[in-house]
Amino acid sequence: MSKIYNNRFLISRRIVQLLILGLFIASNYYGFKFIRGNLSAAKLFDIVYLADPYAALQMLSAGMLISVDIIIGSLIVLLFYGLFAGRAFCSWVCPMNIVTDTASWVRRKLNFKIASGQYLRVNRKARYWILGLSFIVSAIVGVAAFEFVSPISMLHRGLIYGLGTGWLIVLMVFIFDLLVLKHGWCGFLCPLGAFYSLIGKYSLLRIEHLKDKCTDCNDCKLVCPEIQVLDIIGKKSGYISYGECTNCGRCIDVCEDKALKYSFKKLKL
């Protein structure tokens, strides 16, 4: 029971990720009305439109006309993550998270001694440059540029409609994270993660650190894919304020001191 409890948020994330994927598959294959479409554009219960705001912005950059449904769906998603959940999409919804987490788990089990940047030096801000570049390229070529090369879209659509050759891109990301750069895709390169980092910077849902309980064991830093967000650990109490925090809860799982917890940021009136 303690092992389940100590992995409660990891298990919860996997359940949510697989449940969302299962609902997409069931709706598209069997005609259920849970959620039709994919992560780029979907319809919930055949009533509520949901859309990827990053994809919509790329389409606008490309000079494409987008429907009112896409605009409304994008605003719903934007407000949900911007006001409430932060970058939780990356850890609770994105199917690539399972791939990159698996690469991290295999690396730890095989005791691969690689550190971020040991074989390839990449600045974490590179993802923001890629984010900006995706809009520029979209404007030049007239299509949503990142959507054509996104391993996220390839994996999600592939699992619903058939993976095809998209598995090669997914495998490349897995090998990259496993052998080349620790947390390489999600932590350094993914522009969608950069997008949600920006819009979720001031969201209400946060990880809170309690300094009085912390023994500075640093177990949280061993599992965090965005180690830079934990700079207050052992130093002061407060919220993890960085937008890059994925709200995955893994740090809470491994903290035996109970010095970390989910909390809602207090609004300053």
Given for the second form:
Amino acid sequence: MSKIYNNRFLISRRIVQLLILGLFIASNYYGFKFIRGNLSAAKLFDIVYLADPYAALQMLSAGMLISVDIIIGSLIVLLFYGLFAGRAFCSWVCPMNIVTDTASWVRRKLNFKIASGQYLRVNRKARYWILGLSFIVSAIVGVAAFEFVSPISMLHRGLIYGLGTGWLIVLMVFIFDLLVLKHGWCGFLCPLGAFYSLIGKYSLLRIEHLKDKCTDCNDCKLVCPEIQVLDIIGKKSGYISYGECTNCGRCIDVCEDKALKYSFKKLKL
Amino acid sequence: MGASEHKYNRRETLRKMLGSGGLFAIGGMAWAGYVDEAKKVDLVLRPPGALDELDFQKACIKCGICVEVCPYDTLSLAESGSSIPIGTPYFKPRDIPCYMCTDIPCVVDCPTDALDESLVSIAKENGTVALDINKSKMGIAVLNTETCLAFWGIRCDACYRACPLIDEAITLDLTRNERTGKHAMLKPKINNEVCTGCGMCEHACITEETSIYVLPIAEVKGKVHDQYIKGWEEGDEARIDTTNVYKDTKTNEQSTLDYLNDTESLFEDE
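Could you give the coordinates for the form predicted in complex with its partner chain, as opposed to the form predicted alone above?
All chains and molecules follow, beginning with the one already shown.
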């Protein structure tokens, strides 16, 4: 029982991820109207559109006026993550998260001591440069540039509509995370993650740290894919304030001391 | 912190900035180069109401809703490695043609207007706008007269019968069969202006490899220069006044006369 309890958010995330993916696939396969499309744009209950605001911005910079449906759909998504869920897309929705989590799990199980940055020095800020670059490239080539190379949309779209050779790029990310750079894709390079890091900085849902209960075991830092956001652990109580925190809750799972929990930021009005 | 240390830091910072800047530039070039190559496309048929290829690729968000709502499973999203820009919808009429739904769900449900309703709509007399799938221009059917059985003198009008715009987009030309001397040939003929490119003819064609096939309009449509006037067609001569071809050419009457009158140069030794 405690095993389930100690993985409760991991299990919930997998259920949510697979449920969302399953609903997309079932809607396509059986013609349900729950949620049609994919993570780039979707129609929910045949009523309202949802859209990937990052893709919409790329289209805008490629020189295309964005339709009203996409503007509204992007705003809904922006408001949901910006006000409420933070960077939760990355850990609760994105299908690549299962791939990269598996890579880091294998890393831990095989006890790889290749520290991040031993062979390849990459700055965690690189993703923001890639994010900026994606808009420049979109403007130059006149199409949404990241959408041509994104393993996220390739995997998600591929599972719904046919993958082709898209599994290769997914495997590339897996090997990169496993052998080259720990948490390399999600933690250093992915511009979509960078985008949601910027969006989610001021969201209400946050991880809260209670210093008084912390025993400095550092288990949380062992599993955290964005270890720099845990700088207050054992030092002071408070919310994890970084937008880069994916709200995955893995730190809460592994904390034996109940020194971490989800909580809503109290608004100071 | 001494002055020398300052200098070292500045140099180090500059070096890092240049290094990262170089990586940024190279990465951007490689990325742009790849995407520019990957978006190149020809001979792919888009759903009805699609914008021109370049704009279509700009606008398509690759969500696949058009694929899902198509009741005939005509449309597919391009997989990576398929030589069609990844994630964009297309169809292959020999497998499944477009069956020309009158409510055009693929266009109506497109969230980005990459499939544009206005391109498959007509203005009605009472001022309202209504969907009209027959306005769509997915491509143009092209006929291979070498392999078309009707051109051999064998009776086949499968494409003509399959065409949703029978007697408009495909007509039958009745000609005499010179080989037998006593039979008729019923040769299919495509009207480019009317053909929508749905591909039902391609799907219906009975030859082993199809003898009638849909190509994207850009690959097929010919165009005559403006200065060619159909003098035998009433009204076409009026274009002489509006066409700009001659007016654009700068003529100098004097130099023309000089050229004609100057015979000296003819007698010059080389």
